[in-house]
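This document starts with one chain, in the form predicted on its own, laid out as structure tokens.
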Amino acid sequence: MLKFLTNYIFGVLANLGEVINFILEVLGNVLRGKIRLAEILKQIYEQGLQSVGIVILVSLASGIVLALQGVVVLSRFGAKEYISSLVALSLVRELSPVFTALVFSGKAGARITAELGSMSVNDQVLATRTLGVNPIEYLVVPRMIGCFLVLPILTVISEVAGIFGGYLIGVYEANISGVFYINQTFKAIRFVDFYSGFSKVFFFSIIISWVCCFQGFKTKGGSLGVGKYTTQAVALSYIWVLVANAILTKIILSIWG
């Protein structure tokens, strides 16, 4: 039992060392200016434009459901005119950043891990080193920078789509004036509300790209291994995004309220 526990602890520490060394190598390449613009633009297209549709669909549905529930609950207190505030603040402060990060993990994050995992098991990463090209610089840095740039934009799109979904319910289900709904939405959202949610997204982007790239790089076991590590990467991304969200929410509320 003691031997098993000791081996487990050493295994965890060794893995932690690999994870930290991986991100330090990425940061080293970025700080030295080893950034391939063409590859970054390619990643922005693959991660961003190809994720817009599903982000809009999920956010629109979330806004609609949130507004429907708001109509039922707030109508009991004669306050259905506050539906716009409920939807806007819920999306901007919390739901859009988290939902977008989770959707992005399942869509773009899985793709990143599968791509790098396939390269790893087919020795393409090793071939890259043989050709004198640093695989971290060529394969990882563009994907992480692309994720860092794309996720905030997707979050803003998510917020707009969710608020529009709430608008549809507010106007056509709760019979609220469209002009009044929009005015109340803008009145409800202050800069601190937007910033408190938006600031989390940059941390989420680092977590997702870090986890998915690392899992892709350490993939082994052939095609079965690619599936295993891709699933593991998405699961870990979900877990760490939710944990980070809880911690960041506490810190942000402590500072800005």
Second form
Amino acid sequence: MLKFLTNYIFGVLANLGEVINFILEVLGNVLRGKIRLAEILKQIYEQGLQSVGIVILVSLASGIVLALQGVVVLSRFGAKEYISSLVALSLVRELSPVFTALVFSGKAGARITAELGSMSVNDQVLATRTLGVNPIEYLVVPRMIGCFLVLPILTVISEVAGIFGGYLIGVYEANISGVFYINQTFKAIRFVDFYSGFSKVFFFSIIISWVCCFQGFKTKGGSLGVGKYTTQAVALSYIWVLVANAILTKIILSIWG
Amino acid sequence: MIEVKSVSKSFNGQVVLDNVSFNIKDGEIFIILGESGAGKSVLLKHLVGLIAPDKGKLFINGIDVGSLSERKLLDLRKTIGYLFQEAALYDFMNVYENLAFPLKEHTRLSKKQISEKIKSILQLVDLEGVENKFPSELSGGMKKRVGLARAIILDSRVLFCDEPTSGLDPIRSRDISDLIRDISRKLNCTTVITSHDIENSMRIADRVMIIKDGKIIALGKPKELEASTNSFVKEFVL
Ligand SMILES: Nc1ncnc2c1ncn2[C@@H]1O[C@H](COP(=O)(O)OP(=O)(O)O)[C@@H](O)[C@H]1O
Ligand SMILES: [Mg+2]
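The form predicted together with its partner chain is what I need now, so please give it after the form predicted on its own.
Complete assembly follows, chain above in first position.
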């Protein structure tokens, strides 16, 4: 029993060591300027293009639902005109960063793990090393940097789409004037609101790409393994994004309020 | 010259290599024979530092592979060609791009020189007109030829091939074995091949080593092994 427990703890620590070692190696490559621009552009294009549609759809739907509920709730206080503020602040401070990160995990994150995973099980990662090329530099760094650049852009797109969803309801359901709605939106969002949400996205992008690249590199066990590690990577990114969000929100609120 | 000195390796308590020692001479075709799971791939991976031994040392031209950092190992590997069992071509690149990759990474050749080099190397491995095909569109034998082309494209003088005939029919096995021998002779490569294909091994090898349960059972010229009285060797080579 004791032996089982020590083995378990030892296993967890060893895995943690690997995870940290992995990110240190990535950082080492970035700091040494081992950055492949062409590969990064390819990643931005692939990851961005793959996720942008569903991000817009999810955000639009969220904006619509927020506004629909907002109309009901705010009408009770006779404050229907504030829908635009409710929608914009909810999206910008919290929903867009988190939803975008979750959607992105399921699309681009899964793709990263599946790609790297199938390369691992087909010896392509080892082959990279036998060709004298560092696979972290060639395969991981561009994916992580791509993710770091794409997720913030997707978040802004999500915010715009969500606000547009709210606008549709505000104008066509609640009969608020369009100009007024837009004005209220811009008035409502202060810089702190935007940054308090937006700054979290950078952490999320690191978490997602770190988890998904690491799981891809660890993949073994043929095509079954690719499936297993991919779903595991997505689940882990969800968990860590949500945990990190709770912690970051607490920190950010205590700084900016 | 490749030297393997008292190398042992276990995975989770399972002994895969048990105090293995042997030398490979320059320019020699050296074949490691053994049943599936005997530890052939593990041994080959040790030689290029993809796996580190638990005990013992490996030297390639006097360089202690185990003492090198990963960055030094990457430099060493540029001078060694490695053909994987399933070729391990990048499946997101076509044949041309796969072959151009090491050249772009490690040489200053112009586009035109790269294209000429690829053309001549594809001729050498007897494959022409496949430049624009992706690995998924190639047969197993063709993939191995492209893998072989990629392994020698940086003019390596050391060539490692992991089961080059596995998964191929007898005729293609014979062809690829001959091809490896011809290329090895032509480029004067020190060539190490793992295999469980006895017939072709005996035909093309300068020396053959048989391993079983992590130990060396026999090592010698094909003729010597055929004359061996060891029962396992007999069973294996006859
Ligand atoms: N990375 C690894 N982790 C654990 N066990 C391994 C690993 N690589 C190989 N093995 C085990 O070592 C033994 C020899 O494998 P291998 O060298 O691939 O055999 P083969 O002679 O068929 O090439 C097998 O039992 C295999 O399961
Ligand atoms: Mg093998």
